[in-house]
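This document starts with one chain, in the form predicted alone, laid out as structure tokens.
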Amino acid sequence: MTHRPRRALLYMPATDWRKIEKASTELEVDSVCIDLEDGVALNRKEEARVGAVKALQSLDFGPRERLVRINPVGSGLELDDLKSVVPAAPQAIVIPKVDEADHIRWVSKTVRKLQNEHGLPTIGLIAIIESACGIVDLRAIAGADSRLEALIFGAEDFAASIGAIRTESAAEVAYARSAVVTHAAAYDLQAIDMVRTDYKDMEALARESRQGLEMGYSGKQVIHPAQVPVVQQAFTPTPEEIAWAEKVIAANNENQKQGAGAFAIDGKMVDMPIVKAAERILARAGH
């Protein structure tokens, strides 16, 4: 499967046109989440769903991928959301506190029936994974759909939902974190990290963003404009990144006509997982 790059998926609550606007015209953001969920107070879920919809329909959001969080499923929201943004073409549904893989197949089958109605494009899905059930369920989940595009993880509601103290360290949530990129990884899926809280702390954002790099992340979530700049540069592979993959795939590109395996660059041994590893960066850098 092909992915759109999701280095920085930035939420902005439905109800707050400014931020929307500036989000979606301003921003070197890869994807804008119009928040349904969240960031919207029970008592305004409607007016979030006009938001919304307005939103999709009179901006343009350029190479921005329009994404909308709906409620989750068994909120008694959700229906409603969807029956509302859909007809508005977002390129994809991010569904919260995914459960278990019936939450996707529910979701899926609606936007289909609403997609079918209306003539649209097929719609993506995208699932948080933020709870013990969740993570218990991944690969049943990460297998649900063919619509699924991506997984991102929630620490936030995660420590939540196993008593965890939130830590700077992220010790607490490490087996959660590792388990979702593993299953992401494992079905073809982007894997989008958790939000970093702390929205005026860039030296430990751009810590974190390098770390859920180092693990398999291809993304993370954002939740202030000011956090965007910092990981797309984290998740951006350098100049200097960039000259060693293309020499490393360059290589193994000459060793193979000559019917070479394994090779030296630099006093380094390169075999296939160095090559994949090289491959990987230029896919990141957009090559």
Ligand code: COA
The other form holds:
Amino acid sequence: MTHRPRRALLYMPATDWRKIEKASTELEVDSVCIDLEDGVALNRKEEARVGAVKALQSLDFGPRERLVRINPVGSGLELDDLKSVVPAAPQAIVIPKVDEADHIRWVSKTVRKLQNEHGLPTIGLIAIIESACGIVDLRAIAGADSRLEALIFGAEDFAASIGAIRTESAAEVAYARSAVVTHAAAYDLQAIDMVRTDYKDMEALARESRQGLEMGYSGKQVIHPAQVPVVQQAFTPTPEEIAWAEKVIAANNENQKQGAGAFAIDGKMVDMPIVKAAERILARAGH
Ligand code: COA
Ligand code: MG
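Based on the form predicted alone presented above, generate the structure block for the form predicted in complex with the named molecule.
Below is the entire complex, every chain and molecule, led by the chain shown above.
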């Protein structure tokens, strides 16, 4: 992964101008994702496309990433979604309910064609894995296309797809959540964790964000402004973590020169996996 990972990725319905405006101009959030899918009622899909285009063309997002979530491939809405929003040049398209690699390839081909017609810079793809089929086909999906930048885990849809009941422990989605982060790592993609729907419980959000970080995720989806600072912070290394990482890397460089692969810092053994963990911390810090 070459770019700094997205920490919080905030959704808002494309039909809700106030929320788009607030997210793109007031909130300190890495990624703003204008939603055409489940946040928008079926009878307002065209209005949503118009709203998304207007936002991309008229608002100054500053440093925030501009994303649009389209409707799923096979919904019958996806082609009109892409034809409307791609010319307005979002930085990436978020594809929900990716069940197979062909979904990614179809979006990639369509985006490439529209991008060329309109002379736009490369638009990335982000896939949401949120079904039993998506988990079973992860390897093919993760390796489907060079435009793919990240995998998102969608816990609510996934639980529904296997008939699971969501619980506080999240044990029912542990296998899928872990599979997504593992496949993302294998294909050098960013992994973005599930949404916490009870958006008023900040303690639970901090706990769940930390759990995702510990599993290997480097960002999380959010749905409300109150969740943004908690998640941005959870995925930002602390000054102590950065200092530790810098110390490990410096000590490793020195020890490698002396011919030592393993050595000790503060009474703990350091070898290659620890050095890699230190490098990941610095990458998350944007160093
Ligand atoms: N993005 C940006 N701003 C948002 C926001 C979002 N997702 N959700 C709420 N806000 C804003 C409101 O506009 C309001 O701002 P203002 O007073 O400055 O105008 C402020 O945050 C407080 O909002 P609040 O009254 O607490 O929330 P609500 O009752 O209006 O909305 C939800 C609650 C859950 C409907 C709303 O947060 C939402 O639409 N979330 C995203 C839903 C979505 O996109 N789902 C699909 C992806 S999973
Ligand atoms: Mg979903």
